[in-house]
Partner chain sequence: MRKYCTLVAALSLALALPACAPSAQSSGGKVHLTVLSWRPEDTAGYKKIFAPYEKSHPKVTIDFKPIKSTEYLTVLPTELKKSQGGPDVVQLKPYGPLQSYVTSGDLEPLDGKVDVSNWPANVLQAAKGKQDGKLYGVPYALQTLQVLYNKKIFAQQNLQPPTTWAEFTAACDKLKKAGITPMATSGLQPWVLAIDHQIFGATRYGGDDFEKAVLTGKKNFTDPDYTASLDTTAKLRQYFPDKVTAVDYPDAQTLFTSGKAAMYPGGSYEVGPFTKSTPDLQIGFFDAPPAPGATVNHPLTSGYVDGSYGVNAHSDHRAEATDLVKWMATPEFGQLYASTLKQISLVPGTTPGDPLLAQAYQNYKDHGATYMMVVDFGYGNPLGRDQEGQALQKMLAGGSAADAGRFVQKGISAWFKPNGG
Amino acid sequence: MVQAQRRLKPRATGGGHARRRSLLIFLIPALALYSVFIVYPLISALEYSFYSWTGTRRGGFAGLSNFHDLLTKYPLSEQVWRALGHNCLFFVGTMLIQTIAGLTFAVLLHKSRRGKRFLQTAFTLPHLVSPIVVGYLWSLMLNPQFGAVNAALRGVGLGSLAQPWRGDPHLALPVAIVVNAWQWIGFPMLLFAAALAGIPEEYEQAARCDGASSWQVFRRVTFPLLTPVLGIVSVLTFIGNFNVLDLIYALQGSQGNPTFSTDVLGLLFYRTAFDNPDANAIGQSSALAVCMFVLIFGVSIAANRFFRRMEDRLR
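In the form predicted alone, let's see this chain only.
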């Protein structure tokens, strides 16, 4: 018996090594792509931000002067804070719309029997389209002269509500928020639907036996159990909205028209790097990219810890 066990040990160890090699073989391509397209650009941007540049020629070590220019050198000092404020509004507006609508659709479809798969697919389809394509399509539909939105309003007798949606500084950013939420509403809906399907029916039945109404069951039982999904949606929405570039670019151009009312950090980075007449464009844009990474990474970590604490309280 002892001899048989001794014979089996090398085979088990060899099988473990073979399994590790197999996992490593499958992970290496993904790790290589991640390193080339994510890690290397991040390290390069961090390196570039500490040097002065003349066009594409690197000069001497500049220390923190590029970061100092972002806060003190006009017009960057004004544009950075304005773009950051627009990003915050963009995130809050998108989060409210897509979370409320996505959760509502998920609850309604969870109780529905007919057309559930079709409606889930229909709500998710915009999520599969490139944001720049969505931006260009909506820019056509929002055109004040031949756009479908104003034409539909005039067709139903609401021509007084027709607006230059993309040309009004007070409407341009809210319109961009609605378009962004419309595209991504299917993502939180699917996550909430999966979470709802995982909640045991006994919880609702027990609350019903205690005399709870439908709203009380949702507020006291269902919604707290959706906290993990709410955390995932919040963090991913924050990351996506603070990296937004293509949708705003397609809707309002690289200047964040009209009059920079839709300018965001992604557009500012693009202009600083490629449309900036300053000779030190690479250094300043790299410094901005590093600041964006630190902000997004730091807030994401803090939000993740916050929602984990909320989850622990539910256990």
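For clarity, a rigid core is taken as the largest C-alpha set superposing within 1.5 Å between two forms. Residue numbers count along the first chain shown, from 1. Please read these numbers as outputs of a predicted model, since none were measured by experiment. First, how it differs from the form predicted together with the partner chain.
When the rigid core is held fixed, the Cα atom of L23 travels 2 angstroms or more between the two forms.
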Second form
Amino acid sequence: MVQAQRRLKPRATGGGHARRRSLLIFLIPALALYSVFIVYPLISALEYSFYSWTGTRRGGFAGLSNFHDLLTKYPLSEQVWRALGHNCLFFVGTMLIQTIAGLTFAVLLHKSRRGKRFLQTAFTLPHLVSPIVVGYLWSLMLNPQFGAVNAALRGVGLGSLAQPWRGDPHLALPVAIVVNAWQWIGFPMLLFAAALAGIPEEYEQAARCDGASSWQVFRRVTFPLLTPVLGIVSVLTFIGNFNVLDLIYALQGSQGNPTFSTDVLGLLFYRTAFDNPDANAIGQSSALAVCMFVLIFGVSIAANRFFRRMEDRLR
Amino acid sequence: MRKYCTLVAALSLALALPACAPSAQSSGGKVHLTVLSWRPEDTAGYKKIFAPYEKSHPKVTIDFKPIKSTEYLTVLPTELKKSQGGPDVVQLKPYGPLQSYVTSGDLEPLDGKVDVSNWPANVLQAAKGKQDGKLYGVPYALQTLQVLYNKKIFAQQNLQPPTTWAEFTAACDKLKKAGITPMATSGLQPWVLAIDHQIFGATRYGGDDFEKAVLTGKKNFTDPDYTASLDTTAKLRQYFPDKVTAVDYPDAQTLFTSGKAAMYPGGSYEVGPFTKSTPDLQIGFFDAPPAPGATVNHPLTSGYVDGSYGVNAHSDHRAEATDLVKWMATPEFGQLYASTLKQISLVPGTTPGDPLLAQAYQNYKDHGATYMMVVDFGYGNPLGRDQEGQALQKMLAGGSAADAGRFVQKGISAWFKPNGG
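May I ask for the structure of the form predicted together with the partner chain now, the form predicted alone having been displayed?
Next comes the full complex, and the chain you just saw is listed first.
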């Protein structure tokens, strides 16, 4: 409650007018960039999506017909839902691996004294590499002919487990999820580690005095206090995973090979915009972009609210 | 979202600030023409090709401006939309993918301006507007599809290029027994599988007769001859590399050039890069023999036009650009192009710049067929080539040929309406 009041009432400072002006001056460059590169394209994409196009020439106002096309015109009608489904699986899979592994690593590292810095850096390293490069490197490692993964399996006598990792429609998406989680695992780990460091030791000691086991301490004391971080991780992972393009493009090409089994909304947008023999490519792709934005924005806001409420319950 | 927004922003900026860097300037009475292309690897070659033109047209200089092929189609629309300073001559995709530029009005019609009177109609189709029937480009190269083979491996295994299907499968079996992958191909890329199907399945479904029957609505892709041809291709899996569904296009190329695979079903466009990357690789080729149950009883060499060069309708130097494109329809350019870049030029009266390609071209003239999924069924979304490739991927994953045929039919009929009957 005290905190909330503090948040609402900024400390009064003298010379508010001049201060506001200098703030504005500092904000203008960022605001200008933001408007040109974010706000303007957003609005123009919204505008584009309501017109019919022939190539790059804008035709008449088309109302919602581009959106109608997305939902009813084969193959788009099929691809949109399939891609959305894959995005959901991609998010859920990544979230599960990333959160469980990230949290485990963070807790283990929190307790360990030796090699902490080194391991933290090592786990975070893939995070610093571009997803395009990560995708390319993994595509080499997963190569059925020359790749390291199958060679290693054969080397230890597990040759029967060697798979066409990127070529089997049932395996391709799980493989992409694992690669994605591998790349981003350091991010939740760092956030969890920071949050763990912020939990006073007295809490654990008090719980121990009450006779709590290690698991009970984690489950009842530590984990609930990590809820805010879990919220941030979830929302950011959601945004990142629903916009994913580069990693899957590098791993499976623009068509989400094989048989669209790794197709996601980002790839579908790319294909609809730039690799689409339909004359109305701009209209359809803008409509898709608008839908993606509405979905991602809406869910992010809802999730934020949800986690806020959970946090408030903690207080 | 932010990624696309930035992209759209970049596009919008390009639209809003068109005249920042005019590339076509007239300085000192000289006209500077920009040729936009997706072939960075051909830059030196084009410089050589354009040299005689610059000599005979002292007032014109030509700047060959290549853009990475994977990015070309995202760049071309904005380049063509520039009201000033855009490219003058642009390389254009053939058939369907050309159409959106035609309907946007970004290309200059060339009818009556270039002399293509003795060119075959099926070649010009690649550069024509589907709706208005006007010519928007001068086609530059023909690609033929056949089976390339490693001559050294064939000699070592005492094999001859097969002339019957039985000889072909016997050769494959022998190679397999010797521990050599009979054929390198990519099961991961739908377009590669579609090429495989055209090479091995064309005789089975009936070549151009079947194509015409579909175009006129007498048959469709659920036809038993067509699904049998898909089956013929999918059954070759036993001769493809291990785990072919995960083999990518560059992997397939490497398997062949490194001598791990003896054959490579592919386009004539592979010959140049293969010999360049592996100079001691001796390549031969043969047409796939008629498949079992084939409705055409002789081999077919399938072919299609690779693309064309057209004139930007917003160019500041349309007259000079049209002159250049006009020259691209002459035997002088055709021969220079064929010899310098080792391609099959489409200008009548020219000979390909490589004995192997000369033979492929002759075969095409003798018993050519249309690569129908690119030529006729590439005008809508989904492209026939992609849909057929996906259908084959489904078969490689265990699907039936009948389902694959229905899948192809469903895709093509989403935009294709047969005419006549």
